[in-house]
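In the form predicted alone, a lone chain appears below as structure tokens.
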Amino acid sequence: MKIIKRDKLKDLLNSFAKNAQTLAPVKENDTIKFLPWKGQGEIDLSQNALLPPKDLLFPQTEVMYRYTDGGVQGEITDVAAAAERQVIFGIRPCDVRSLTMMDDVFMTKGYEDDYYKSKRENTILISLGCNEPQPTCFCTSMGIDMMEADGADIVMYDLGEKLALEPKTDAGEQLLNDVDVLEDGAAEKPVAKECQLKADAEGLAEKLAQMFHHSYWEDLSRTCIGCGTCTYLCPTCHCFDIRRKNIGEEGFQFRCWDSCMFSEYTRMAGGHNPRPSKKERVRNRFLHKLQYFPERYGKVACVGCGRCVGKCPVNIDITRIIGELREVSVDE
């Protein structure tokens, strides 16, 4: 174990961008996100950052391959999908789980995404343990050790005035040797304090594979704003588009987030929508994390860090939302 005092942690990021782009929560405007570390910034690791670090792997717009308009003549030029070496410092262990999960989507089932694995193949992550949950945390109930991170490289513990890091994986325990401002050390991980909100979806995929037709899907669409707000902060959602731009002879082809919230996201080239109102997005959603992922990975696509709890403007919250799924009759 390597002990760090937390006033000499700028020296330990700076070390880690000599050899690599390094990414760490920083204070910017009261709000904190991972920032590439330049030497300077205000460190923040007293709550997780607003946005989860997962456009650090899947960007929110990234070029696929450029052209020229030629006709027959033209041609195509792939975007080299080979990325730098990159460090995430201070990930929390709901982003590291919900990384994994992205590494299914893009790195399995009989496709493997170039521009996403290169992406992760070259990234360390260093997690830091959550000493004291937030209000609207409910990882635990996720499966989730607030102070490990199965994924992570490195897990870090803050011991107040220091902070302890562990390597847990081969190319985490090369990291920490090629730094010198690290001492030896030992120290006992923290003991985290309770998430106050639960969840239980245990068993619940079962229960929503007879409920598709089910009125509660209504009653709760008439809530939501349809915002899409919760997709773009959740570290699990991946929809994207694809989508051209042309500049005069030339162009490229790009990919961009999207929201199943939206109604164009679905929406097809002869105007048909298979979802064409609130009820079967907000559906899709719910049944998204709850059920169709469950059945394709064996896991719920959530990890519990309260994104969207804490920041959809209509106070829809999941927790709760599982909560009435598991009471309601399917006979409804």
Given for the second form:
Amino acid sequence: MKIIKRDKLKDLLNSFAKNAQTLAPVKENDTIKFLPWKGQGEIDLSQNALLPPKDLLFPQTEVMYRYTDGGVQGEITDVAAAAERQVIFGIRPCDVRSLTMMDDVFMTKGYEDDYYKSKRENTILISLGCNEPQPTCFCTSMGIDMMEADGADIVMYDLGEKLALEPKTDAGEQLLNDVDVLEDGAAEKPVAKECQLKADAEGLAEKLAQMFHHSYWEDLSRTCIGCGTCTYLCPTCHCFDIRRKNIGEEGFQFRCWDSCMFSEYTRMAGGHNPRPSKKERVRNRFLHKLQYFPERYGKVACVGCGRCVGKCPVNIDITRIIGELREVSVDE
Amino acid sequence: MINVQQLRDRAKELLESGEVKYVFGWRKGTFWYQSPPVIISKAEDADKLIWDEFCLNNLSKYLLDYKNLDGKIAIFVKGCDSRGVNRLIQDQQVKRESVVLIGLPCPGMKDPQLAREMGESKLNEVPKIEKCAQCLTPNPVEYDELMGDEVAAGLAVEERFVRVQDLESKSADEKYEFWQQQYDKCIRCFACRNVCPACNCRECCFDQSEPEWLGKRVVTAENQFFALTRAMHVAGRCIECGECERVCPMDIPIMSLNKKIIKDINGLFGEYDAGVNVEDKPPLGRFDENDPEEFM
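I have the form predicted alone already, so could you send the form predicted together with the partner chain?
Every component of the complex follows; first up is the chain already shown.
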């Protein structure tokens, strides 16, 4: 185990940044976000970043390739280059789990997404255990250990004045050996305070498979305003759209996040929309998390980070919904 | 404060008698500092209704979801909700006779974020949320029945544009830099548009893909196009409820932009408060021979 004093944290990040793009939770304009570390800024480890780190592997807007528009003479000029090495520092256990779900989506079931894979394989994750959850947190209900993070290369504990780092993979070990600002040491793992918010989604998928036409969805969706806040702040939501932008004789293909809350998400070329109202859209969001994803990948697509609970303008709270779905009778 | 039981009884009465099909109000949320909207259709659900310091949401926008309803809707209205209803009536989205407006004089709602930080024991000390601190019309401007007594007038008129003064004192380059910084934060969730009673187009231009007015890339140029188009589209029609700014997950000061436009419109075309009087035509929706024409 390696130890570093909190006031030496910048030195550690500076060391990482010499060899790799290093992303750390930095407070900017009152918001904590993962930003490239350039030696300056206010590192804020007090609570999780508002925007999930999925953007670092699956950017909200990503150019896929460029082309010249010359009819049959047109050619592809510039395919996105392979990713450079990056270190994500201070990622929380919930968000580490969310990346393993991204891996499921983008790298399994017979399809590998090169854009994602290239970044993922060049990414080192240094997790930070959560000593104290926010009121909106419920990760423990989703089977997450607030201190450990399966999938992280290095697990880090907050000891107050100090931070302890424990390598879990060869890449993590290597990274720590390459820096000289750490001291060897031992430390007791902190004991996390309990999450106040709870949800039990175990086995819910089977019930939901019989509830597609249930009146619950109509009731639930009434107050939804149909914005994309929940989906864009969600670390596991991964839908995207692919579009083209032409400028004169040249252009590029890009992809960008999309949200099942939006009207044009399922709108077809002829104008038909199989999800015409917010009832169908809200239903899709929750069935995707609680039924379709578990059916396909064997896990609930929620990590209990609480971002949607905290930011939904109308308090559509997935923990309450899980509870209500448990209660309602299938036949209604 | 108005007795919650009074609200519930009235809602129950309206639903039981069949006078209305739905009641829009607020319920208690996940945390003590949340009172989100609720839409009820059964008398027995009336007990879910609440009236406390956190009924922030403007309920008027939901009327759009029930445009083709055969029957009436009862809606509890604070000052801002009532102006929202007027906005929709003026924009010919809602008919006055299809809604029953139950007025609730509003003492101003508290800031849930600060409430969360300060704790429940200090509820009395929690300050008003910004949008309520900026409110000019805490009393409903339109209603069929009023619960409780009217409250004192809201923000003094001379304080209305304080935020704008700060912005106006900046140079053009500084203004550009400020707004670029703000809108570079935008994640394009469209919460501001979706919550806004002035955004009531049948199909929003930002949702059209043929032609694609707004590119889907989340980049400076597209974000600014979105922000400015929306600001100009609600010009003269913004009821200053501040919901756009409240719901923005990225804390973009959207109302500073809206207020600047209101100030300019008032300066050019005379004082006007959108949604206060349904008979007054919006300044950009009418023509007057005395309108300034400096550009001609």
